[in-house]
Amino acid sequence: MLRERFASPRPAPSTAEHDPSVAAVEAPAAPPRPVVPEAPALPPALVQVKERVHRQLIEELDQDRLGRLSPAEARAEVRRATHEIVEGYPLQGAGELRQALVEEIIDDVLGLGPLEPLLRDDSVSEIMVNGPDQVWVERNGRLQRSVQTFRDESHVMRVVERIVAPLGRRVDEASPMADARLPDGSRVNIVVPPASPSGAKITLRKFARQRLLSADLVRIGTLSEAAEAFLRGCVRAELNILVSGGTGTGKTTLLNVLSSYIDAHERIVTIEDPLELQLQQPHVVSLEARPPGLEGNRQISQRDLLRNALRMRPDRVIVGEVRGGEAFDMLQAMNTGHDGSISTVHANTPRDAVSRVENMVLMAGLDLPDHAIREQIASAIQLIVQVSRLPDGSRRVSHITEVAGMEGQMITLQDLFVMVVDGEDAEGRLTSTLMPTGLQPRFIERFERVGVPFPADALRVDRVHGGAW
């Protein structure tokens, strides 16, 4: 089924050497992140000690004074107090267990309790709390159960309150769902009863400390060298690009890489909900949507931000994710001189992405005929980059597709690159190649207009760039 989904007529591979005309990667690749084994859970006897020490700390510590200290100073203060209290308990066993006990107590007092070790673990990309003893993590695209647990449901709710309180938010029966962001940029979604009858649920997508570069995407197989060179040229030629994919497929990561190709002299305005992009250019203005306040007012929508962004003299407008009526304003911007815009959308195929944008334009509440909306889409968007998550957990670009225009009432698409699944390697991971189809895009004149060389060699079908992944 998977092979049928992604397969296309595959040109015969060539043994020719790598073509020097394909743009070289400009930055060195980051090393793969190590998988950090989780520390074993504390023995039951130490868990009881931990609860008693935690209660004693809360009674003895001056919370107001802690609030005035820096995070490092507060952690040192709590560590000192914890060691003093723990010394009063006749604990038996290795010093490592005693140290683990101290660290867990500090995490409970100052941080997010059992989630803190997972937040420090760079091999974890997502954390999912389904219940006090049901904590799951994603590592290398695969879910696994964590050894971390909460004491009970009230412990989970205490962590929920610690997440939302600094943001002036609340999560309760009247408002049982909330989106939040941790100080490091990680995204959090929270659902509590009655929306979640079995108890609070926390879904946390970690903010990557290390930004992936284009070389990293080639190394891990998300892109081929030829496709990377082609996309680099498309961004520099100011094509409007839509990155499409499902949840957790790496749309934001790819958007970060595409935005890295934008020249440093350009003014970039980003619109997000919440902030996730990590642009490195010197002239970036970041705008963030805001949900309604406790009284249901003070909301700032992405559509509000997009309209305002057009008054800020942007060279490029980047919308982190198009979700609703702002799709119409985005198309209007693309069609009125704001070339080079990039955005993402939730969709499983390039064709689905076009349909999603069409439906979101209708959400703007405008009485436009279908044909007029499709003409707007066809003239505004030139390229769709589809990212997919395969059964082995890997995230790869499966299609690079041109929006070629209109034929009658339909938007026409043509694939420029298609992923072909080859099989499996010795470790059971899928191998594939992102193959050019040999078709020439209709937007070549855009390259000529802005003086950017067209990467024609990247589209040649008589050789395979990047090999099998």
Ligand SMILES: Nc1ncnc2c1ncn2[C@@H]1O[C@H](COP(=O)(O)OP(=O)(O)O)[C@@H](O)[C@H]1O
The other form holds:
Amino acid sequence: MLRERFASPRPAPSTAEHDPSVAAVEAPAAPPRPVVPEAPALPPALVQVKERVHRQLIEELDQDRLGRLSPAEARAEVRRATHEIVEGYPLQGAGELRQALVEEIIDDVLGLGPLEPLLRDDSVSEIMVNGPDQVWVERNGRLQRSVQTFRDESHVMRVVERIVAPLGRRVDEASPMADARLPDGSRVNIVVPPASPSGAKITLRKFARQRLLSADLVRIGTLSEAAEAFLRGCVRAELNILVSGGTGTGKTTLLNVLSSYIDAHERIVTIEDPLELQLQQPHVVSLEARPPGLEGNRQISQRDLLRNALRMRPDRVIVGEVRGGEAFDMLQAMNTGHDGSISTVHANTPRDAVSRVENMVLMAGLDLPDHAIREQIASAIQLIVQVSRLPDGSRRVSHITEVAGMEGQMITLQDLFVMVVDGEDAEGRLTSTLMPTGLQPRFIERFERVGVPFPADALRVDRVHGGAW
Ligand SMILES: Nc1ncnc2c1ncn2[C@@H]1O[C@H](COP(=O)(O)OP(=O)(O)O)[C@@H](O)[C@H]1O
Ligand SMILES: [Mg+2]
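The structure above corresponds to the form predicted alone; please provide the structure of the form predicted together with the named molecule.
And the full complex, kicking off with our chain again.
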């Protein structure tokens, strides 16, 4: 019964087998398994044609003129010129292949080459280039090797330059690491030699055009219905909540979902670096930090923004991710009546989250004794929601934990829900239950105070065991 109830419907199986752009090869995150060689996207004969057409095209195109056209006009112009050149080649009956060839050339001349089809593919969330013929993608939480390849290392470097040039930056031996953002909001990390001796590496996190919503998280098993109801109540009751998780575990996604529970009449001020949240409420002000030194501009820190946000009459302050000294200002704000704040922190357990915040407060450079910092944390934050990535690639809420207070020098944590992995389904995906521990949170009185019904049913252990579902 328990299994049935919680073995929630899994996302549709990967469509890799039906998708010509990606071979159905799966690999664990690390270390990558040796991979079966793949068929190239274009037949070898066409690859040669492509290279010749490409060279000819570069000679014929007037780059200066192209630069003055709008992207759509430039694309049309390159398409016309490419078709003209391709016409000169005897490609028997290859209508579709000819079209594919033309598109690949256009992507190369105007865009990020082999990355373009992956950027257009909405089922791809991350793209990783380990080498010219080692392009990996993440699709539905699984790593797969893509059939997209670069011609050689210099082709990869050309794409790297395309990415950073519009930002007025260079990536080279003198400065071999860079973070960049594509115009569509996707984030890119680049490492080249000598920092990466074997060649350029690109890691691209696509901007999620459509964030997962609350119902999606329940459907794919990240949250149980009971946990969703519980968290919805906690947001409504204006608890201060910290979402904790490792890189890419789904912190921002969950923050977005928790924020969606906020009432439409509240004024929400968000602080992010960079902007990622997609809040649907009518009354949202979004502030974005700016890194130092870009085109000589002064840095705008999250701390500056947070201080300013507090003067903007917020009902809620949402900080995308606390990373430094702003943690101190955030705690202070929470302790002085700015309730209902939600934020994320990079940590692997709720306990780790607490010590991360403690360290960040130290970064604010105030001379506070440890005990005072811990007391601030214990009285400011009521709830930690931990997200974790399981070995099968799925992302789930693993703990919902109350920050209960202090005992001596220690902050006391009390788990309210804990994820228990109970098996594996036919497709090799782990099944799990987000079990209430049966403990009553101390913040229950707060619900009464703000007039929000306490979601007591969500915490009932017997409902999980008793088959009442
Ligand atoms: N619960 C989830 N189930 C499946 N995929 C998710 C889930 N949460 C996030 N993702 C996907 O994982 C990637 C990273 O999510 P994000 O929320 O940005 O993580 P983080 O903020 O922890 O780095 C995104 O592509 C996102 O769409
Ligand atoms: Mg994030």
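Computed from a predicted model, the values in this text were never measured in an experiment. Positions refer to the first chain, counted from 1. By rigid core we mean the largest C-alpha set that fits within 1.5 Å across both forms.
Colleague: Comparing the forms between the two forms, with one rigid segment turning on another, which of 207, 149, 53, 273 falls at the hinge?
Modeller: Residue at the hinge, from the list: 207.
Colleague: Using C-alpha superposition, tell me how many degrees the smaller rigid part swings against the larger one between the two forms.
Modeller: That works out to a rotation of 12 degrees.
Colleague: What's the distance in angstrom the Cα of residue 131 travels between the two forms, core superposed?
Modeller: For residue 131, the alpha-carbon shift amounts to 3.3 Å.
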